[in-house]
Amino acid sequence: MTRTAVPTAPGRIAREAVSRLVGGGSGTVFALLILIFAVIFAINPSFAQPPSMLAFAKQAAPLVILAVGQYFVIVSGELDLSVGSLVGAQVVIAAKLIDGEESRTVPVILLMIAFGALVGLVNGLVTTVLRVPSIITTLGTMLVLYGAIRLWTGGAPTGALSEAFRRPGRGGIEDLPVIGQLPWALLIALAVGAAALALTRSPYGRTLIATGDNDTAAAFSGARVWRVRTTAFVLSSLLATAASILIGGFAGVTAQVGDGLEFMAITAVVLGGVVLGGGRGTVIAAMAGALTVEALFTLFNQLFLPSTIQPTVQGLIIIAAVGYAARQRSTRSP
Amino acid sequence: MRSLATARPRPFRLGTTGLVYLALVSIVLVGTAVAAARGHNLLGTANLVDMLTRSSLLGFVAIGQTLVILCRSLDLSVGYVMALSSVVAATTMAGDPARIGLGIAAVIAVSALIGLVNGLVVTRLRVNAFIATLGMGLIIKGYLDTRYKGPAGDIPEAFQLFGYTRIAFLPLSAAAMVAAAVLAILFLRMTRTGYHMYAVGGDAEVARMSGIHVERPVITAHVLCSVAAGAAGLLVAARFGTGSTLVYASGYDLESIAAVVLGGTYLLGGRGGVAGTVAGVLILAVLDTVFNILAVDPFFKDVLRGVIVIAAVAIYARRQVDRTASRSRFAGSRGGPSGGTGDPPHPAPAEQGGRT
């Protein structure tokens, strides 16, 4: 897949453009994303209008946040594996408390941001102070969040979403001329988007990033460790928060909502070239890593492709850009 | 058990893996006496097969994840394997008592490549092991649920006894189990490769400019990971009588990692051993036994689960800081097989989850 975007073509300038593109680190992500949308648009012209492309961005939108949430967790040198669970807790907890009341909308969403900040506090806490690996951490939060909704719930979730509480998932600013509809979804990715990269350019950003590539370093330069960290925890819990209102208008409620969503975030920041373990890597090649995952599914829709053969294609994808990337790293930087 | 608690990896690992054994009798005395006041008994023969049954399982898998712990790297892979293999093994042997050693040979060799290409994917192209095999899982998962639409093949009468038979309360699976561990813990005490996934998992630096071959105790691991995996397959498709393609979603891959930091092996890498990973794998089963007595909710045992991961870690990492407070160790290390980029010395090992 990768192997046909070395760059063939004649001319300096064009030449330099391209192996910037292909050049490893966070350039590969955009290369393969140009590439897949190539392949989608040649094999359905129609997929270019721009209500298909924004369709794309709704379906796309959740896991673009969740992906920022969890690159600042992996550039701090940590990781999150609670989130998807935390998605699929959300869901049912706004079906279970609204239960079909649109005046109930505001005071429940304010209630999942306070939970969605409890458990990044959690996981934070847990990791920094009591010196517990974030892995087995955010895996044990997943546990408990997993056993602790179904047992809440017996097991089915029950209630109803409001109208309200689906429109940023599925809504948008209608009868727009020539695009249609533009999706809050696709606005409030580009809010969060916008969001994050100030954040990375911010003090708080830089110092999570320094923590990320040697925290003790960065602990002797005068950064609080702890803190940097538990907030990048508390940030991702509350980007999944913001994903799961998203998801929980798109796609409804049921339990299984969430499942898998951690993998597919981690697969999404590791494929925009920010190295697990810390300190490399943008966020906007995160959020390009997110986008290239969901256009890969759109392609294998496209494709036609038996929906069980999908993960096989999927994993020889992720190991191969990868690789890829990893063999640019180590070549540039001897 | 008691011939495990005297093989101990290392001396200075005397602690911990000493307290994993205290943390396991501790929680079968209290279990037992809870069990008691609601009028049954625990260490029953029973409750023992049920016990040693649920830890086999995990055990071989676990002993597997333990080895590619060491060296730094990790395999989320093996709940794939399992399911590949006891699909193979159902497949090969087709119902003929005859083709028995043809199908336990079939699912050492794809399990072994599959771990060799774990390994070398890890090592030579450099990529994240969570990434690697969590990838190399993917792959599996989407050929099995094309392949195969639902249970396949058919395990011979003889070989579904390696899942039933029993020597009074001792399961031949958990002697099969145990066993395992022995071989682990030999060959990790006895070899130079098993010195070596120590070192490598310490630091590979060091380790490489001591002359040691870094890849190919990582790759070892891994394919000894996969291979332990495979076993756990057979086990799997000598308790169905059938290849089960749906044992992937039974999380055995995050379990055998709880399993294996539970027994006090350190989760980057270098330190720890196969003898307290048996014990963090009775432990969790000792937990579950416990839990199904007192008839706990299903759902509230993953929580209980979860929290005592999260506590017995924690206190683990307590220790841990204590120990590198007075021996003075250099425990940053730089770039593991994987190929990652310099980590800080730290003052406190256990605070990083990403693996480099």
Second form
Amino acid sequence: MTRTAVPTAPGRIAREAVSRLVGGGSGTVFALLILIFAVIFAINPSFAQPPSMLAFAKQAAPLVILAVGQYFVIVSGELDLSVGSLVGAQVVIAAKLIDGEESRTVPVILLMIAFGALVGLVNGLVTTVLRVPSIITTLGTMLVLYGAIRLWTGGAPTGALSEAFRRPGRGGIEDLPVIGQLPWALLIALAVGAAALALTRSPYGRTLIATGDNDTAAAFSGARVWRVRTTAFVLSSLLATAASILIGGFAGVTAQVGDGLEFMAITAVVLGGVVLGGGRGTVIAAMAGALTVEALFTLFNQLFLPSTIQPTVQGLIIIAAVGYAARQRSTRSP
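The structure above corresponds to the form predicted together with the partner chain; please provide the structure of the form predicted on its own.
Here you get just the chain by itself.
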């Protein structure tokens, strides 16, 4: 018996490690990601070259970061619809306040961080203390930010971002063999992912997931549910601020910056197997969901499909995810 058990132990340990990493059922998103890339490579073999893949990673990095923030909120049992408008507001505020002056870059970034934390704190407290459903709270925040920025700018963003502000989004470590440039955006996204993974394995992360699964049981076990969920909203807004810095450097300042990003982030998270309603899913799978969404839209471009198909695909993914989650909960109820 010992001879048969020893050889299988490493394989069993590896399978358990992979299972803990991707979570139950969310491994499908990794298979889908590989399949989409295989089709893209078949259509355009040059896309498989390291510079092209790194350019894709640079473009996908903001969505990956947004998906991490949205993951914390969704796994706690809530929803954040304000991140897209927050990204747009942060970029417009930065451009107007910096106005091309390099010396203003750091103070403005600090102001953006404070503003992002404030938005997340308001979302969290209104949801948890005043008990307003998060979809209503964050929808209201989205509309307030959308209207306030357009009122402030007259509908046409002014000013300019400094080169130092743009560097994280468009720059990187240059002149590397084979790959050419290693984007800062990719390194930032990897750092955010590593920090998020560590946080989910901390006592706070375990409490967050337990709160999403059953907030009443979590409260009876001693967890301060309002504080856990409020922190999740703050994290979401702070990561949206980080994404806005990358988007500002990559895409520049336009009136449409940030539009629809909240739905892309939600699509990415649910595609990663995170259950709407909370309690199930992993942050790694949510990040893979963001890459899958970005790869899917890249495939649409390769097939010359109209960009108007994107909202339809996002809607179908969200509806399918909600239906699947409802079915899972109904089968667990008895």
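Everything numeric in this text was worked out from a predicted model, so none of it was measured. Numbering follows the first chain given and starts at 1. Just so we're on the same page, rigid core means the largest C-alpha set that superposes within 1.5 Å between forms.
S307 is among the residues whose C-alpha shifts by 2 Å or more between the two forms once the rigid core is aligned.
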